[in-house]
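Here we start with a single chain on its own, the form predicted on its own, put down as structure tokens.
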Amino acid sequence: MADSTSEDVAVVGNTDFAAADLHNNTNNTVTGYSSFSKTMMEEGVPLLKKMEISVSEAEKRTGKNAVNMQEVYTVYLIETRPVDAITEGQSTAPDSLWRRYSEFELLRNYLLVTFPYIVVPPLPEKRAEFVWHKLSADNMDPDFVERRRIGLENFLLRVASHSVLSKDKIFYLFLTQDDGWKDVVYDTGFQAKADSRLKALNATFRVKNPDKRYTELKHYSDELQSVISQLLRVRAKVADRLYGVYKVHGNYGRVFSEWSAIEREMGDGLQSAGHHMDAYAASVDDILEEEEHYADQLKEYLYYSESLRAVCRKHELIQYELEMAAQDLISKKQQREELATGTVRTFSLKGMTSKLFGQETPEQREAKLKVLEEQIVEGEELVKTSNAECDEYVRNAWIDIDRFKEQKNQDLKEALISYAVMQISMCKKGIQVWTNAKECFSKM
């Protein structure tokens, strides 16, 4: 054979690819698993388009954990609905059943090992982050559960609206089964395929060939996350002063109401126009509550920047066993030149053994050669299949990106107007207070 270069194995991942159709996850074996939820799970077909699914309410319980402590927590009711049977009329009540915070985030975990390619959709914040100094940041409050509540709602409809992640029979039994539904994840396995933070971190480091795509989108996600980050600090303080600017309204609502009580011809106008200001003033909290809805949105994308990093931990890990592979090939095959040529091209302690003891007989050296024959075929064939692979990811992760993208762009271009409305309607209804305190004074 020829000699062998780096140049002889190709290290795939710079290469762009046709967008292609997503397979299915079809190697789950789940017990329970009938004719019609695999008819609910049609090809080509979203789940969401076949199911109407909610969160409909929270409530909060008493029990012993793990350790046998008593806690309280929170569960979540799951409500789920052919959709046939709401076209057709039909008014079947809704299956349903209840599940915790941890199982949502067991769900998650699930979904990120089995499909590393996709940009799963983040759970709602389990403990409240980034809130003004008013609002309560206890993950037991009322007003937060149910800010959580419309989060996993989301979480679920996002998965069920993905054309691959909603074909996964996991999911479809965490909307259905009630039971022994742990016990079904826990068989998969998941949890043994799971990549160590520490052997990704390894090989960030030590990837020579990194994808430039895949390295921009990582230093995307960092800025996404840092500009949202920001973006949710600004809002907190505007959220402070906005409170603290309606407060002072209903200062002068008192003020103007206790004037009143001393005047005869200016009574009824100073009244009125307090009125107005308390009634301004009561506002704010209603104003506030929508504000957190939007910055639950940013949240949301601030949390989709660590599933976009995940994507491309992903890659960099395939990619360095690619690369690994690669080089031990070109090692392989260096080792076999070495044995049939009898020299060597590189200082190493057999070429040291060889000159201080004496060189193998022919017999020795025909049977190592005969080793490193086989060792560089298996080689060859995990270069292979390892090239197969990083394309396969590469082609299927980006589709996925794409699709993430345009999602992005479309949920915050709304978000951002709506909440630009908001903030119109809020001054002109600032603005309406005071016109309507100016007529008030012009009948005094």
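The structure displayed is predicted, hence computed values, not measured ones. Numbering follows the first chain given and starts at 1. Compared with the form predicted together with the partner chain:
- Considering the chain as two rigid segments that shift between the two forms, R254 sits in a different segment from Y73, judged by which superposition fits each C-alpha better.
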The other form holds:
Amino acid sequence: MADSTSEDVAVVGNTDFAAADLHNNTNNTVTGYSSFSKTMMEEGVPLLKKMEISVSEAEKRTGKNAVNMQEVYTVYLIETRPVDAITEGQSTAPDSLWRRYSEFELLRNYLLVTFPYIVVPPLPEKRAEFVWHKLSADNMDPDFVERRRIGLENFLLRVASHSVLSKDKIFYLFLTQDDGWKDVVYDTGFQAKADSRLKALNATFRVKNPDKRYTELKHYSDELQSVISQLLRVRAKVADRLYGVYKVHGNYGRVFSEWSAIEREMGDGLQSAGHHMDAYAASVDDILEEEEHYADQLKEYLYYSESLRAVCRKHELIQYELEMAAQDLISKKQQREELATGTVRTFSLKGMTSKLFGQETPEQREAKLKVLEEQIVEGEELVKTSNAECDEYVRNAWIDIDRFKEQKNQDLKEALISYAVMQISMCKKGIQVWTNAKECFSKM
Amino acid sequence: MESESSSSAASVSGSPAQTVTDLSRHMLEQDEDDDLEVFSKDATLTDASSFSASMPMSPASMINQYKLEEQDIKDVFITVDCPESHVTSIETFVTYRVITKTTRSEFDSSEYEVRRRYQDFLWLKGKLEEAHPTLIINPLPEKFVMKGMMERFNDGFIETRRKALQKFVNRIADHPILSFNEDFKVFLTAQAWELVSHKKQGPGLLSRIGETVRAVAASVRGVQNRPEEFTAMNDYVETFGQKMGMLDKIAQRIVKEQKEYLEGMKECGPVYTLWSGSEDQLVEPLKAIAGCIDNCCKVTEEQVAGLSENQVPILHEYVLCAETLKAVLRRRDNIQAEYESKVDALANKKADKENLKEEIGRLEDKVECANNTLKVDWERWKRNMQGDVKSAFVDMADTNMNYYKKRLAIWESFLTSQKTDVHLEKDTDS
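I've shown you the form predicted on its own. Could you give me the structure of the form predicted together with the partner chain?
Full assembly next; the chain just shown is listed first.
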């Protein structure tokens, strides 16, 4: 596993893609944005086409944490199997390993830093949000764990089907290397490459000419986050109320049964109607569980909006650095001019001090000019590369953003349709129950 | 069964002798009117002397006549509508228009229109209970609403009350005995001032006090040998009242929860619409969903209205009915207690045995009559109850069925509108 790092660029070399089952022949060197190979995007096949991936189980573990205290946590079983093995008719047992949520987080953070121009898929929520009262907010709750398992699988599948992300070696090792994966990740030194929050914030406020599309995209991601949050909140409230309505009907069952004891003619009708009322009350659990799945689909895009914002922020940062470099160059050129001609065009401390303490000697000035010239040459080079990087970033990020937009439109439309399908199923159940109940009532 | 007598209704205040003759004649013709007259006359008698001669028929035969009336021919139709409020210096109250249409010959005209207020209905009920202590008279809507006095003049409350009042009078009109009650006729036909003066008639204050005293004394004494079937009735009424109370609560609670669900759902549509403003490709499906949700809200509103208007009032009425039944059973008990006390008195007193024996005889008949009327009316009440409760719940099932059917249609139309895309996605999936 050779990691070659060059300067400040995060580079992960994938020269040893050892798995014999994989037929991926392309050079799997994945580099940072500075020398990005366009061919990587176009050719090559996403990992998912070669490998079957699933998160199939969840288990509780106890262990000692960082401060040597006992803790209970959940681990998830990741199973992988080469697609070929299945198509050949023999289904070999899948390879598997256990990972906990924090390792997924680590992987994602690595991807965020390594591929800042990619809209990185989000993880399922860390803590249960937008709960309605019956749903436990406890991370240990089996329903929560189950939904998280599905979310984690979804995350892996999304990464594995991404033309760029899926080729990353660290990702591959995450799926296949049981021990020591964490060390490998840390060894990439990606944490050092992460932009500080402060730096990013500073850039956001001070950048002068961000690409208009990215500004719009940022606004869009803000709107998306806001509207989906609202939707989830309202939905949770409605789910809570719906639960109440259904459950109260359970009381009918009980009272009908008690009442039927004193009624001769109506007794049977009441009893059987009561059973239907109980069935009606119980049916809400399944209905709301399905709805929770819809909520999870919305949540994914709620968290995706954060990924979008991250890409925009990176653009702002790069743009800002370009602007800074350009600004710096201009000021250096000005300084040179001043030195050369002796005129002070702008107010500067140098000008002041020279006025106060006298001019420098020609030798000193010569030396300074030389240094400045060198700096200017460097500066020009920097501006040139920054410009190139910026353009590159804008282009490449936009490619992934387009991909993301298409994916989002398709996924959300599917989600809306599945919501309608759920509603239809709920209505059909309701019609069934009340038709049966009516029959029983008619026989009273 | 045609009512052909023209004189019976008017003969309430006739002398005992006259009534006997009428009775025998009409009994042959099996005319319901006189049979009922006898009933009402018996029950209102507070004076022993006017009673003795007028009971030639055995209670059993009276019951037989009563039973024949089961196939009631509806010949009195009453509507209660047009509530109006009236403001005087003392009070504010609401009157209702009561229109009666009838083909009965006891009525001078075939159509009447009068205005009555809640107090008048209350008066009527009181008179009917006085006249027929062991008949089951369905309850009136409650006098006061718990929440607050001002609610009385709220439109929804008045409408609910109006419907209940209409039901109340129609049930009396359908009752084979009660519908021929004189006070009932007065209630339906008398003009305002006539009613006032009629109300002032009847047993004087003193005799009414006497009656009350006797009733209280009897209830304090308690009944000694209550027949098994009435104890069974008592037990039934206890449980029935309890269960009805619970069902009433459940039904009201469901309405409340459904309303809250509706309120929540109303907030959903606008969010989808808001979202569509940020999107391009998704505008159409998002707006469509918003539209569907709004339609669902409308449908839910209809469902809530349906439950509130149809099912809830019936259940509530029967909660009140349980109280009525208990009162009827108590009154029957009191009649028996009165009789028993006289029997005891006979065993103890030496003097005035003759009168006492006469009184005992009268009271014995009174008890038997009361028991039998109650038994028959009980069956009648039970039949009505079953019918009402059944229709209330069938209604509820219907309301809910239609509710879900409408919702289904809404979402199915959404799917159809997105149809082409559904197929597309299915293809890309494979």
